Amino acid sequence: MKRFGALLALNDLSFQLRRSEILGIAGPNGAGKSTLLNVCGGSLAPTSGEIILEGERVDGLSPYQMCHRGLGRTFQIPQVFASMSVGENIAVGRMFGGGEADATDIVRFLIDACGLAGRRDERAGKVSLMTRKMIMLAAVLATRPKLVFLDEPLAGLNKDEIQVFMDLISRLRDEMDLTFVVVEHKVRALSLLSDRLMVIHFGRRICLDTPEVVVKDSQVVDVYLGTEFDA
């Protein structure tokens, strides 16, 4: 539960993550989608309780401790250290999480499943949309995180994009072992990338299960999807 004054902004939201799948999140503006994100991440303390990772509660962390427990985050607006290289960045990712910043294989390897490779020189501050949200998702996972929760990873991006981007994760997931937690607004690409799906509103869960399942719900198509929703 997380409570602003009056807010319940989540309201007894509860759910498990499986290891190596990626669970999509979605839900009207305004459905604690965000703050779910941050309560999970560390940059809020829920209200009331608990979080649990590997066995062992997490909630009250820093982002900071959360991050060497494993957990990583991506955010909407792409955080790069716009006066540093593509490759600098992704070398600070690398420290921040508790390993060397040289070229060691995690780097090298990110820079070219990103396909950043021919623009590791290149200042981040000065690259495309897209490449800034490689560069993030990069510098994110060269912190060797187990689960990492990615903040609308599709906004701005055209369809080749998307696609590419999608790709990305779900070949990162079977390559790094990983666990995703997608949170998206474009649900016909969320379904796509999911193995399960999550619809989220007024801070309570109304649905989770496999895609095809969520998107059929009379619940999620009342006061999501609505009528015109063609998974």
Second form
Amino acid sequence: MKRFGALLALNDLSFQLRRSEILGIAGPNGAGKSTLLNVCGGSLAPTSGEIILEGERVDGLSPYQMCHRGLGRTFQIPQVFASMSVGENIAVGRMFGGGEADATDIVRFLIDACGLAGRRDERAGKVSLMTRKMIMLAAVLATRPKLVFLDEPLAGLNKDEIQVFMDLISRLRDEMDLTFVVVEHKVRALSLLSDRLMVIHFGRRICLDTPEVVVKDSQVVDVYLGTEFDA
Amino acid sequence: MSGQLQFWSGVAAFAVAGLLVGESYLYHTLILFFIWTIVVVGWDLLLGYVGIFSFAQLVFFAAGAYATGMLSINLDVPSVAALVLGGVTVALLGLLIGLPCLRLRGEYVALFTFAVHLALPSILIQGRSVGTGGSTGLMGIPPMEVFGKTIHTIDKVPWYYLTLAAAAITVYAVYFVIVPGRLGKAFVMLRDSEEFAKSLGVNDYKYKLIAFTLSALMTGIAGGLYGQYLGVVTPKILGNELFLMAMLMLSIGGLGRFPGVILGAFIITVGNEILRDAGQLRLLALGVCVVLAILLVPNGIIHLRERGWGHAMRWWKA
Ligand SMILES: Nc1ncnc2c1ncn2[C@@H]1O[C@H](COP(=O)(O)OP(=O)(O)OP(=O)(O)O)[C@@H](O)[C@H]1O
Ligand SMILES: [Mg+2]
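Structure of the form predicted together with its partner chain, given the form predicted alone:
What follows is the whole complex; the chain from before opens it.
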């Protein structure tokens, strides 16, 4: 649970993640999706409740400790280190991420996988939105997380870029044995990408199931999808 | 020209110049330039690289002068040991001032640190009982002694090389060891995007405290040298004049890029000596210069080259 004064941003919200799954999270603006990610990433301490990662409680740890425990995250507003080169942005993820020492090749692998090879020496402050998102993703993965939270990774991207990004996430999930939690407003794309889908509203979970079931759920259609969504 | 080459040719040029100057007054100006170089480099580390809006830089400088002076006057500590111990004391002070800043947002860090700056003169004036010398300050700080030789204020050439060496070591350590290394990476990450840095495993508290401590250490030693060179230090060290000068060095020179603030320190120390006769007007002139520098060269002269002179010129015409 997370309370901001009188506002309950997360209310009795609980869920379990399965190893190597992609869990999609959708919900109206202000539903508490980013708050959930901030709590899971250590930026906010939960008012009450627990977060358990592989049997260990990690709630209330600070962000860098969350990272060292294997919890990665990206931000709704894309973040990069603007004065560093693209390559450096990813290298520092490995440098500070607390991953194993033998991960030397991970930086090169991620730069290639995320299509950044040609931009390695460009300044990260000057690249396009898609590239910023790729840098952010690659840097987080360079910390060798087990579990990654992505906050609206597809926002602002065009159709082709969305396809590229979705393919990349599926591929990295398989190749790096990752678990993903993806917060996204683009429900159609999200239901293609996710193994399970959770919809939250006013900080409460209203549905958690396979995408096919969720998009037909009457409550979900009511509060979020409206009638125009026919799966 | 690469940074390393610039650095070594600069040091060599000043080393050679030391043999040629011959004029006591010029030596004095350059000695002050070397000391101020350490101060602004320490400030650049904190403000330019970590992005911490600390205005306690002259607090560290004054504390260094006082700590070193008090150690040798009141406790008879030999001058070199007093300088080192003074530096360590100020490093601890930096750590202490850094602690509350960890939980403050940028603008409050600026307010808090500046409040410390404003409070320190009265503390020094009230502190006669602990040996601060009250409003007259510390008189007769014992001069530096190296290898059994005493270096008085009038011994310009030894002071010239001593402060040149101190400045060179500091500049090298900051721009060619710390900044390119792991510490420097963490600093720049925190500056560019604190949230992102933390999420990638950067321990923000640890690195910010390291930055405060290192900055205070070097600045404290600069203050210690300043006191030993002049032989006197009074609460005026925290007055408007030196504060404006230091601000001007940063704003004219440009933060976060070698040799930005060093160029600033050079221009301002030399300019200040030229204006020496202007008396009270000098303070006004300095204030006007700070405002103009911020308006005309918002990123300092070091960033003009890459952006061309276009920005400054546009401003001029507008
Ligand atoms: N730091 C804060 N202090 C007070 N209220 C907050 C804070 N952060 C978020 N909130 C509130 O909590 C609620 C949930 O916000 P959150 O950002 O988690 O929504 P979201 O689901 O991510 O929305 P969006 O789809 O617009 O990104 C909102 O009502 C928001 O105004
Ligand atoms: Mg959000």
